[in-house]
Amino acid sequence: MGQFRQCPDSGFFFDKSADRLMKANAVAGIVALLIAGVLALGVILTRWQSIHLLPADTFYTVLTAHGINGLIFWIIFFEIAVLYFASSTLLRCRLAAPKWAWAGFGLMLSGAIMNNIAVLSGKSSVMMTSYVPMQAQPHFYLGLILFAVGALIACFVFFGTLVIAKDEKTYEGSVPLVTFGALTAAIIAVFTIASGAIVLIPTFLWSIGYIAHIDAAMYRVIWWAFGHSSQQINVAAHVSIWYLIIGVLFGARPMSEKVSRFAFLLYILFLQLAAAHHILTDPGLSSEWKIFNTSYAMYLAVLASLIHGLTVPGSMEVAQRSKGLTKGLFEWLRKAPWGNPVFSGFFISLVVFGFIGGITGVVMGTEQINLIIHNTIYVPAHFHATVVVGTSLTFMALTYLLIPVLFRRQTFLPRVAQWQPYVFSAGMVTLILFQLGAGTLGVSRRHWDMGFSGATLSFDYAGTAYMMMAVSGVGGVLAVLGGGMFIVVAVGSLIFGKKLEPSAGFLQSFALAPLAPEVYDIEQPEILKRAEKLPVEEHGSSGFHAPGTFVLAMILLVCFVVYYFINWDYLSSVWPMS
């Protein structure tokens, strides 16, 4: 028997080790994903203040293990997934050390465990950041350092296999885009779990007793250098994923690889900087750190995702006019398969996260607006438009893409799967919006109750803001339910979804045991071939071969202009100005 098996629908090649892999760290972050989702239900319930459901002890547990399940375990469970699919699968190499990688599952899936048993105990209700000097339980930390050390073995493994690949020649030229992508994202992931380490292992030390303090200011910054990098490993592998997708379902290439690459270098360099903006109105930080960091830094890092949301559709737009599609500026796009999962899913992430996600974090970034949104429920909303419509809802469209060719099972209830993106955008689009309205009233982020009830000093929000907090709510309601739509498209297509491969059983499905033996046919896939360059790369003085993803650059520009504009109006009704 092989090493490999081939998809028949897909043409990709999946090495024996890595396959259960993949699944395993795919289901385990779904589990994660759902977990989050229920409890979201509670958090949406409670902040909508005619129906306040929870009990304040109860809503910061909710909170708390909504945040950590939502923004740390299902994501980084995904993006191991990604990983070794970036890089056993397109590169055509078997898995590097695959029992580490087993180990590092093992410690991811114990440490998730373990965190949350600490967080839903009641006694570690200290939300995702778990500020100092509030402290939570000894394994609230552990848990975070076992999950990050399995993360980081699991970075290896990845980093491994891109040299067996190299070794044994299994691809010609450069690696692919996609998995240039994915390094991109596993070298912020070790920076990333490098600054945990320093802000976590003191942290629990202190936790048991063997430190006596903890320094709050030196702990935000390093947390955040954590905190805000684990979003930035995000950003680099859903950008891998949408440049994936346009290759997969149009064959699409990007214009400019340089470029692209260039783009994601500049992540590296640049992206995990702009954490400051989380400590600007820290005393103890010096001004002109801030300013660096917010705007000359941040500003590169922008400028990489303006790249990439130029090049991504503005390379399906080029393939999509030599398929003859070139009536006017947007014909490519009006007849592109909306009624795929998979596309809509990539399509509505990526104009959510530029428009919404994008235009928010350099407002948020700039030192003197940050004063009027700080702490409020806007900074929630932002990354609600970043990391759950540009990251999650990017997942989800890979995971449409990956049940017939990974799990080889029919994806189940086609028409649920179809509209899911629909509702699960249209609902955090509405939560995302009235929320930003409601950040910019000043309405607090994490605040159990927004009327204050029983306290000394009573303040109350302006009506629009009750209002805005309520529609908020409603589009929490409906995001709920698309993401619900989801989880059942996703685990029903495992247990109940037609086989395509006669041995892609129960426990298949589940990474409890792997497919037949003679599945795996192939001893080593042929080489990867250098693909040919585009005629668009080599030259480019002939005109536009994108002008509607132009004019869509355009909008967005005069989007963020506006919008930027409006903010410094109303700094200056709260900071009066003659």
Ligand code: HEM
Contents of the next structure:
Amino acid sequence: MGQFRQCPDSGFFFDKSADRLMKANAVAGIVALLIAGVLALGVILTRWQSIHLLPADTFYTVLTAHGINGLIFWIIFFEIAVLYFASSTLLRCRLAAPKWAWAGFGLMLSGAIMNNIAVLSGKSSVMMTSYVPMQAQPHFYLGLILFAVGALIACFVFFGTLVIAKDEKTYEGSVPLVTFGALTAAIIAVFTIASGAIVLIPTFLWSIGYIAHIDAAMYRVIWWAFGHSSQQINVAAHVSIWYLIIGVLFGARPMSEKVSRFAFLLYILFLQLAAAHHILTDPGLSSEWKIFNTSYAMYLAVLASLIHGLTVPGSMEVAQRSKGLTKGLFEWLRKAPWGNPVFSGFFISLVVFGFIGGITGVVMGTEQINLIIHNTIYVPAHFHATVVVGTSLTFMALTYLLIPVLFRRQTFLPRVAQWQPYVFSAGMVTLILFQLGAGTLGVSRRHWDMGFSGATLSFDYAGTAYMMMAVSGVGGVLAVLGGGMFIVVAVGSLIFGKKLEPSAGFLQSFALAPLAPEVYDIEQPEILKRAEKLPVEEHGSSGFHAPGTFVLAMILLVCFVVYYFINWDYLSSVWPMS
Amino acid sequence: MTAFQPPAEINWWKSPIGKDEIIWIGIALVWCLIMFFMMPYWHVYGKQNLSNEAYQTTPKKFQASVDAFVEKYKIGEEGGIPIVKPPAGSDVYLAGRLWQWYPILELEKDQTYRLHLSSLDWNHGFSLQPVNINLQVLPGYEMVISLTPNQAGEFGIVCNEYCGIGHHSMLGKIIVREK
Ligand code: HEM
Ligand SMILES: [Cu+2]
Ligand SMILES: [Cu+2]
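We have the form predicted on its own; now please give the form predicted together with the named molecule.
Let's see the whole complex now, leading with the same chain.
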């Protein structure tokens, strides 16, 4: 039996042990997403004040589990699959140490289950941030630690695979851009997990009584070194996937390898900073440090994202124009495959991530502006734009690609898949915009009752705030529906999807004999060739290769500038303080 | 021929850069620098800044300061919580604890007070509404800010850091009177 199989449709070569690991990690991630999504319904229907579904204790339990399953388990399991894909599959290389990779998977899975047991038992409703001195049960922390150790092992399997690929010369020249981006993500992940260990291990020891006291401010500083950089893993991962998707769909190559790689390097250099934007209103930290840190030195990681924001759609535009879609500024975009959920999911996520997630993030990460935003519902609204419509929808789009390529199944209910990115993002964007509004009116996050029942004193939020939370509730229900559509298509494809025979895969790997050894039984694929040099051609106008994208980028900039100064103006209207 | 093939150039760092990219990088960099310098600028010319004045303390010590403060300037009570009216320009103490902001403050409009904030137990969030000023309040740290109420009326202090099952009922008050 050869070590590799080739997907006859896409041409990708899969190492069979990597193949099984990718499937296992992706499936585990999707199960976590299912849990997060079911719980999301409880969260949103409680925050919709006139429905106010759950009692307070259940709400806080459900919110804790929603956050952890969504942000940590779904995303990281899926990212591990992406790391294996970007190393083993893209470089046509066998996976380093598959046994270790399975051990890592086992640790992650047991950690995730252990943590969920702690939370869902109702005795560890501490939110994902678990700020001390509020205490969860010991197995809450232990579960997270096991999960992190497993993820660390996976990162080293990834690094090992890169080393093997280089040694065994499975590719020519430098690694492809997508792999380069994934490498960025993995490097940031190692830093992240180290910070996680520094904060979670003492906290675990404290929860079982070995350590008497943990400083509340110190905890937040280190927790966010971990919590913040883990978000940057997501950015690096989903940007890499954007490049992968435009490569697969359009044969696009980066406008300039140098620019795109340089932008990834900026991520490595500066993304670890900025943890301060979570603790801008904390006592005991100096403004100099806050300003330097919250701005990633001088917004150099933001610069990197702005660059990718141009080069990702720009590369797509160049590829489309070279195929003759050159009319006007936007023919390349109008004639894109909007009915293909791989494309629509990717493109929507790009737009929402940039226009909403990026802009709100930088605005509220400004030292002084944070005063009018910290811990309001504006914050979850911001990160549902980044991590849900940005990262999660990108992962969903990739899943639609992987169903035939990796799982070798036909998509189950393709019409549902076709609509899914639209339904999901319409709901999510509604939720996001109205929670941004409610947050601007001061509505608190992580809050069971904006009517303050049971309080000795009283305070009433503006009627508009209630209205906005209700509309965001409608959006949320629609988003949960859209999320459900994804689960139905993904899980349905694995169970009921027509098999694209034959396969070395997961659910059918035992029963079916490979039919075509030349495709399914390959000892070692031939070397991955470097891209051919492009002839110097001109498809854009007046020296611009991607004029349409450039216009879009300028629109983004204008929105950014206007919204940024609106917030300074708002800040200048609140009580003076110094 | 794609983003998942090795680059065509032997040395990718020598690959050419298009005009669109270079212009955009220039514009974006300028914008990043503007945003960066807005923050120090606001420290000098803006009126809403955090002081960075903070002290390590203990819940016991802070409780004692609050109690002394309440004792000295108490003028009434609402729902069992003392209402305290400190002289204009003085030091004012406010504690967050499960699940109450203690005490209720009565201040004068357009006077500046030194507000001392700390928590007696867990993390809390000071969220002055509807003004919308939000500060993190930690046990063991006493943050001091100079605050100048410039509107008269009654203001709520919502707790916007999750602090357990009674979190949503943690509501305080600041009353601001015209001079
Ligand atoms: C499917 C539809 C979803 C809906 C309707 C939804 C809704 C919400 C709402 C309303 C909150 C804020 C509640 C509050 O602070 O009071 C929240 C928090 C959160 N959500 Fe979602 N969400 C969804 C999907 C997701 C996904 C896919 C992820 C992860 C990628 C995610 C990650 C989080 C996190 C991390 C929090 C913060 C929890 C905390 O404050 O500790 N959500 N969600
Ligand atoms: Cu509180
Ligand atoms: Cu609270």
